[in-house]
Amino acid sequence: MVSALVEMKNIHKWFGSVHALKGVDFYVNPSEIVGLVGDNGAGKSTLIKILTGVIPADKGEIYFNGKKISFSSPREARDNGIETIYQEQALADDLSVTRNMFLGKEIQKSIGPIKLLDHKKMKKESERILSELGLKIPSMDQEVRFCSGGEREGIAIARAMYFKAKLVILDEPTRALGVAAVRRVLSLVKELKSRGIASVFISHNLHHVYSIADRIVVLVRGEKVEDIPKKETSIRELTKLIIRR
């Protein structure tokens, strides 16, 4: 039996009198793509924020790589191999593609006692990984604000691959993207799987989720109402579950 990479048990969260998560169990296996779906207010973002240290759970336990954990910040989660890519992609618009690829993890070189950023090596590594993934960005010196939505998602995913994340969480990665960009993002998520990296794909677009997920988890008003292999359900059945209440 495969040991889960992530296991969240009996997770509860209250915001004042609102019971946002009601005893949710959630797990992700190594190299698995899990679709996390539900309407607005279902608890998807709250569950992920608890996992990644943005907010604490009020009750429940979390295990990562078999060890009980409770991350105190997203930085701590990232340092342990969990990368979250939000709709905003967490990229710095006024920095170059290269600087964004290595943001917070810059490569340095020593000149005597002085340490400087190794721009040449970072640029070369950025070109290599983006080219390897089929992402054609004209220049690594280009500021990210001039990149398309699909390119921005690609840079964020490439960064997670380069730094060998164990789990990548994608929050609405295809929203507001054109058809070609959506196809590229979905292809990159499959590439994560081929490299042994697990993913949680959060989206309102069931067609996008269904096209790539191995398993789909449905939340409705803070409760898990379904957890099923993709091949055992359909978009129609998932839609019924989401709107049934």
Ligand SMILES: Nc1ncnc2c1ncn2[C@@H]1O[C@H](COP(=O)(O)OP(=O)(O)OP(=O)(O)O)[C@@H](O)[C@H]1O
The other form holds:
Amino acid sequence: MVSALVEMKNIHKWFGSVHALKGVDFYVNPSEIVGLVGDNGAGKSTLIKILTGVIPADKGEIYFNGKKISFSSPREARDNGIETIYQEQALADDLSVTRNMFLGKEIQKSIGPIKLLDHKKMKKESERILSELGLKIPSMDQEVRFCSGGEREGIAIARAMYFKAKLVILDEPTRALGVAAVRRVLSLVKELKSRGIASVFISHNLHHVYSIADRIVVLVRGEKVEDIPKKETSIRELTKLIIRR
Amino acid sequence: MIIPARIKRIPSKILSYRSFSVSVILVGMIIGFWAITPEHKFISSPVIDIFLTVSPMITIVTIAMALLLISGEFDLSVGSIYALASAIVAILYTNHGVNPVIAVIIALTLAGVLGGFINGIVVTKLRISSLIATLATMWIYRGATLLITEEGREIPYYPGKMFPTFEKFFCGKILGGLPVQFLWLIVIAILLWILLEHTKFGNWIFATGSNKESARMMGINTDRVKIICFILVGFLAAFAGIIQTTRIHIAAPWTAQTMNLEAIAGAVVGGTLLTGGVGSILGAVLGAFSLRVLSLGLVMMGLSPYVYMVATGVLLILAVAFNELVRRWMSHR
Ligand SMILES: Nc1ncnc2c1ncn2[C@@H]1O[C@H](COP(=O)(O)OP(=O)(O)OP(=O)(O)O)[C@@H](O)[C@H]1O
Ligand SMILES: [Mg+2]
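Any chance you could show the form predicted in complex with the named molecule after that form predicted on its own?
Time for the whole complex; same chain goes first.
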């Protein structure tokens, strides 16, 4: 067996009296696409937030590249090559495409002892990576608020690629997207895989998940009820599991 | 007719330029006052001289406020910090004979840096909204000013008598009559502009005010960004207060009571959004100038200060409506 890129063991989380995660085991292999599905409130986002250092687990262990870790902030997770993309939270609306691309990892140039932003280089790099991925955004200086949902998702994914993430987590990236934009996002996730980047893909749309995932994990009320290679299951079976009471 | 894309983009380029609306307002007011003041006296060297002398202090506070507004917070305590800093230098120098340089350093540290730091900590760590937090410190710092000045008595402060260069450093004249404080304004505005537009930290200020969660996800310590902005505002408010006191040779404990709202109004007229993430230094400078031009113009026409109050309110509403119109037009393009 290949050693997993990420392995979460026996993860528990309580929110007051709500037992949101009840001993979940979850792993992702290098360059694997894992679909994570489950009904509202199943605990998908909570599991991801624990992995990326947004909130701590109450119990359980996490291994990254075989080493036991516990990220205490999203910054640490990011420094270790885990990029998370939330639909609403991925980008800052008032900032330009370029400023968003490089947010938190700005390219600087030195003028004597002073370090200033290298706007030109950042703009050129944004243009290069976005056009490489087939995204046609009119101007890198345009505020992200004027980008469509699909373009925004594309920018966030491009960012993860540019910074050589090892694992990209996409929490409902296809929500509120039109048909063409969904297709674009799905093909970008496949592009991630072809570049050796693993991803976790969360969605309520089983067709989206099924079309790209290598393996699918089902959560029901905080418990993992299925963990199966895609080839060995079907959308119908998955649906049955998810709505099981 | 087919218009090439590049030409089509020109008007939107100009409109998207953050300080567009306020530039129009400012130029319009200057032309207007020039036209209606008797003998076109509005543009004459005494009036320009008054403008260059009195506008820098409030403008410095306004650009600092703009920076903080962009990060998503505001500060109602700036006027109190301004008064506290001038009281501290006057007490130390006049009552205790402390060297004025040391007095200034102490005032900048205690009233400015510490005052701003406390604001930042209360807002970010105690999670109290900046409206409540700085409303509270506005009273605390003003109260402290009144306590140390013995019931709010004015304190003379005239270091220029013994240290003429010291006074010139803050508010002398150079280059054939340009007030030094105006030079300070230019230097500070350029530094803050570089900070905001050309450094990593500036990018983080915008991101923090625009979408705190996404900034955090990208690994930015948004609390630290806000605290540093609060400290900058405190420091510059204290600095402006010290310039004023040095200039008028007196520390007035009750001074600058409406400075907080004037600074916020100036920044907002200049296109800064109260909701954070949007704004510019140049816009804030022009916004503050607009309010000064308005006040000067009305005085020139012999109108009472109460007219200025009414006019400021009207200007604020018109400017924000104009800004909003331009923004909406941009997004419906
Ligand atoms: N910060 C919180 N405080 C209290 N309860 C929470 C918190 N976050 C999540 N929960 C609870 O934990 C459970 C799991 O929530 P989670 O957001 O992980 O679900 P999800 O699978 O992502 O659902 P959805 O598909 O609707 O996004 C829910 O019962 C939710 O109410
Ligand atoms: Mg969720």
